[in-house]
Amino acid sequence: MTTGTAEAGARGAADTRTRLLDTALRLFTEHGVEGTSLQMIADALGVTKAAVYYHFKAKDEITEAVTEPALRELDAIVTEASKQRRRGAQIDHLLAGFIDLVVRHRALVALFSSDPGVARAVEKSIHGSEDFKQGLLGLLCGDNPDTAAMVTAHVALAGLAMAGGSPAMAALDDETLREALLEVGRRLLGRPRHRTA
């Protein structure tokens, strides 16, 4: 096999994997993780079930792969926010990044809060990552937060995610949804509204 043929094969496999994950997300949205079989994914892709098994050995692996890019983005947002010098700038960066993520991944975010299969995949991905969880909550709550601060942070994140992924918001364009979520997030977290010149 020549180098060009090997590269084309690798690109084809990557494209198939991407199409598989996109198809799985669509089917998970329509039928839930439990209601979606590997055969349904194969049929929707127009491939054999064996072709799906070539990329993933189980539906749990597909579910984890569907959630992984958004979780990786969230981890990067937390890391970047922690580099900001002022606490207010850290919160603003985290809030804006989290909302951008919610808006870009509406279908997936809706599944995070409504589908037990996706919730398990998310929990498995971040279970051993106490640094990530502590970093996220630490940025929002500060050092030695009281119960009210912790509850506020959880309500803000969960509420923004649920609202952003809600079918009731499907008619809103991305920018309108982003602005509305940012305004609500600032209120929930006690952040002043940005002044425009």
Contents of the next structure:
Protein chains: 2
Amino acid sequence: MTTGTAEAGARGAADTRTRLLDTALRLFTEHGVEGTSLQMIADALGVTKAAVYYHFKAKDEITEAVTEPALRELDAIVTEASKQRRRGAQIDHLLAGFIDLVVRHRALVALFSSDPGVARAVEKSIHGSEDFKQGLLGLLCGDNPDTAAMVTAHVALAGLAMAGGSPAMAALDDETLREALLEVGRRLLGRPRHRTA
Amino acid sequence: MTTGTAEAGARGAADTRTRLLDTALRLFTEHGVEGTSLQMIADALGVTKAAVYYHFKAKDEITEAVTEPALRELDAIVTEASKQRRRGAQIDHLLAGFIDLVVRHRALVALFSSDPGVARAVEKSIHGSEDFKQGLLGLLCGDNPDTAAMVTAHVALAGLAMAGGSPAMAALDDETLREALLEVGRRLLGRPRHRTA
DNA sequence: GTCTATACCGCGATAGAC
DNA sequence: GTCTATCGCGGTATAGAC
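One more: the block was the form predicted alone; return the form predicted together with another copy of the chain.
Below: every chain and molecule of the assembly, starting with the one above.
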């Protein structure tokens, strides 16, 4: 993409796209997706609305692009966790990975949990790999998804994500939050509590 | 049904308002708040947008009005729970009341947890009684709100609410869901599990 | 007191000039 | 690649019919 004469081309194209996504994420976390207009993004970049539309055909595409990296990470975590042989190890792997993801992408997660635009984008992004949406729950529930296990899994995933993204936790550093969430998650899923990494 | 002048006057006001809120809640749960326009609400009622605007000065007021009954119930639950003398009883009371509320108002709760418009409305509605927003957490955390307790409380409230409102639980009847959530909540908050009411 | 007609402005989105 | 111009729809607002 950046070959030869394309210094300007590389900057105008890919770099503007990157700047746009950075700006969008910042504005999204400040005002929500709904509360962020394309005009605001364009102004922050010093271009017009139509220029933004050159890079993304619709606002939804921006939302999707913003959430994509985190979703790919989540997909990788689920895949890797499912490779573990013992069920306990699967859950441990998934729990640690999920929580780590939530902590590192706190701002995004907060958005994720409170914005239907983001939820829509997420659902679209995982159109191909629906395995992993159900896989997440499947790994936690085991082979026999009885009511109690299903409810527990839902409470765990939703609760850990929302608590991690909550403004009330913003003051906590990553280490502290991660350990606190891990302990709660372990208790919830019936895993023995152990090493404080 | 006849549009006689007297009957229209008697029926038009309060009843239209009620019908409007019922319709709004239905459309909100179907399409989300953002995805429901005043035009859609007006069409469903057989009136014009301006007629809707007569009953509510802004869309946010509709959202607030829709969430208000559940919030009042929650407020009552917190108040009553705080009157319990033993801390264990406070938690038990709060947990049971909260979960019962979530189960009975599932559709609203699902909306509540995934729509910034609703979240905004909720924050506005409790302007006067901010006691109870913090009171909810305060009752769960006790006097010493250390990190672990705070995180646990957040995971519990958010997780139980979102799990209860999740489409995945829609097939469960109230009794079953309530008991499943109660058991998870008790384990999470370190309460002994007991009677299946 | 309840509703209709109408207008305003900002939003997401499209078409076409440079 | 970026711009200007324009469109339709959304929430909001007012004047006035009944």
